[in-house]
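Form predicted on its own, single chain, as structure tokens, below.
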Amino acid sequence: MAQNVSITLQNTDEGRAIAAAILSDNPAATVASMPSLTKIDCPGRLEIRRDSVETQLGRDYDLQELQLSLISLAGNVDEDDERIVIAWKN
């Protein structure tokens, strides 16, 4: 059984749009919404795709902007201009 990775985002308009993009691209992910944050857990691997976030926000998006909404994450990060992958590496 794969260990969960997670990302926690501020519960703002932008954070909720990013969360919606993550959930649309990661069907195994589960979400916990609280007044100030949204936490997403996913077994094994979680992918954040630039094009999905752009669709949710309705504008161009640089994945480095994620830092403005990020509270915390659990897992190793691999990123490029098109996607961020959070996964545990052995």
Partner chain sequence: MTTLLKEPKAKKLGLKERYAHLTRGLGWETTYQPMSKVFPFADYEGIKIHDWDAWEDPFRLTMDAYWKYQAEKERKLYAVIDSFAQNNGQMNITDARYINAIKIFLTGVSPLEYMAHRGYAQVGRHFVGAGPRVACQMQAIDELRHAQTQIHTISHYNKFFDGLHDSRHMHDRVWYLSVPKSFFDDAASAGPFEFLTAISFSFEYVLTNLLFVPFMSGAAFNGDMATVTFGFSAQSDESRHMTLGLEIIKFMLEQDEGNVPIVQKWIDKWFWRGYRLLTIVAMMMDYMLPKRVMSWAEAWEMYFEEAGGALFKDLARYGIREPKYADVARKEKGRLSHEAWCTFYNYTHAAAFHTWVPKEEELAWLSEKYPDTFDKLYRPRFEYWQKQQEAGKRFYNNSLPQLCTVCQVPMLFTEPDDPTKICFRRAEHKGETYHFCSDGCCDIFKDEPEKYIQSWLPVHQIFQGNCGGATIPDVLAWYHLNNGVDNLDYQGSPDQQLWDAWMKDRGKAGG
The other form holds:
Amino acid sequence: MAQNVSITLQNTDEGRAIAAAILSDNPAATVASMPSLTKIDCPGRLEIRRDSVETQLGRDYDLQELQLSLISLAGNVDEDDERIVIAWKN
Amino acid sequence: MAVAAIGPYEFQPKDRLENFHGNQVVYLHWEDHLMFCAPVAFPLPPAMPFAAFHDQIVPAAYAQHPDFVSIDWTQAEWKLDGAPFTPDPAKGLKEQGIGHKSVLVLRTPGLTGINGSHA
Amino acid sequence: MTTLLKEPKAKKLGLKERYAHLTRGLGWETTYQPMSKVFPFADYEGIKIHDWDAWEDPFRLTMDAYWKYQAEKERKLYAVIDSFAQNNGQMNITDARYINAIKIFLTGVSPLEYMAHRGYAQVGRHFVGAGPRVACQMQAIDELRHAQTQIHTISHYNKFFDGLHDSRHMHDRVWYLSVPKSFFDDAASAGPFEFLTAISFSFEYVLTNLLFVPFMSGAAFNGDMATVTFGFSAQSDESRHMTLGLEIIKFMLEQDEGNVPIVQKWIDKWFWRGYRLLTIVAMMMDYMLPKRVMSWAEAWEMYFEEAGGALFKDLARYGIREPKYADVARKEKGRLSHEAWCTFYNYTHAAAFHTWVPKEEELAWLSEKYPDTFDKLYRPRFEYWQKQQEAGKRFYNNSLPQLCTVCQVPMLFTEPDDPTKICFRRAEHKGETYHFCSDGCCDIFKDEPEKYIQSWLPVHQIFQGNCGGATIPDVLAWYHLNNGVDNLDYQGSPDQQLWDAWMKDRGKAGG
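Return one more block: the form predicted in complex with its partner chain, after the form predicted on its own shown previously.
Let's see the whole complex now, leading with the same chain.
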């Protein structure tokens, strides 16, 4: 079984929109809510897509803005202009 | 192994005997009484007779425990640095092998702490 | 015929190209001096790097984006700090006992942020490749920001509560603070590759989630808006630092097969060093949050056993295995916080924060979260201490504890397979005896005894006459700790009196 990758976001307006975008693009993702934060786990691989975040936010979004909402992550990260991928290789 | 270093790497131990102004460090622990969270440490004269250690240091450390008054000292078991040990009350600490940074562990059979919780 | 020659419009560079421009071609082979003199720390640890350009920063954060988003984080944080102060946020926390966790944070953690700033600035100078140098320099700036924002935020509590007045001084002197101090000094006195393995990988990637995620969530749950905000503001940088930690490990492992055993040895060492340091976080989570989010054992399962398990499975392709003694940590998870809290209960007369016996409902929560250990091993002593306190005989341990030579924590840990027996380990080196709390600390000593024979062990330093005098009040004065104010039980403390007065006034304010 693929090991979980994970991302944890702040419970802010932007954080909620990013979480919603991740959940719509990654059907296998599961959510855990704690006071002030949301932890999303997903087996093997998880993708954050710029266009999906823009749809949720209703404005242009630069993926580097993720820096403002991020609390933690687990997995290897690869970022370009369109998406951020968090994945385990095994 | 040696420390990987950019030059010679040799230092004096910070806790060597001569730094303690004539005392040596002795550690004491009472098994099954973890209300005292860890073994305790004392700077003591190496010539201190074990009787003085027994009569002054041990009660200062442990008399607060409700089991303390119930100790049958004729049954008490000691270990010195991990090996069974029979103290000689008249002899000094160093003379009977209790050296700098030695550990003395006391076990009092039948006493297992508050409500038998080893505390 | 005239031709209108129009310059083709420059295509905007993609993130990968922009990042490549930032981090490539900045370095050069030196000619006035040999490279080995310009970068004197690059080789001596035995790590072989063949191609520094193979380094990839996964976030590819460019300098313009870095300044833009860091400035935005600062604006948000300082707006919250102002708002917190203007709205008397200190009165909206659940209970003033909670502030004692913040006292530990300010004296134990914030000075490490500053040390991290220095450490990354140093490594940023000494790495040969431009990519990792840029990443380390950004992190050095982040760490300085963390130290500053934590001090600014917590300074508001210093207006009301005790024990927060001289954190930097205390960090260098107070006995339990030698644990975090010596941890970081150990890392900072190593070479650049070991430093990054220690701090970026073992500490930031593998372990700090346990401090910053569930504990900060707990701060939110307890109404501490100020701490949550600096916590998450720092943690957003931390995610970037975590990726640096994983990247440096992979980089070393991919560059040369000979690096694998060296990296594994460092992972083993720094996992254990970091885990021992987190003992105090275990106790903060289980005992110092009046409203609790999750237990230490649950956090350990989520953030080490599950997340760490996935990580080490991923690294297995390089020949890296789970850190040595992770099994011991697993066995200790049901007792760590209790053993630690009991230790501070023993010695709170020499600490810059208060301790207490948990309330009835808190004991019930501990019993529920730790069904195998709490009622059998720990509840009886709390009930006894409670009775003693009610009889006016609050228990304090009158003797100083034996300390572990490596982690410097009092020898409070029990045998991995027997929670009723103290774990004693020892080693001889050049005719001297040294004591340790665990096989983990004993192994670390045996690998580099020359380093740890220099340990500044607070108890021995008091005995040697280096800490202001021979009595507890002398030592407390040398610590800059106000005896009778900052220390002792929470019951009867000035903090408690202040809080109770606020709560009483709150009832009256309705009229």
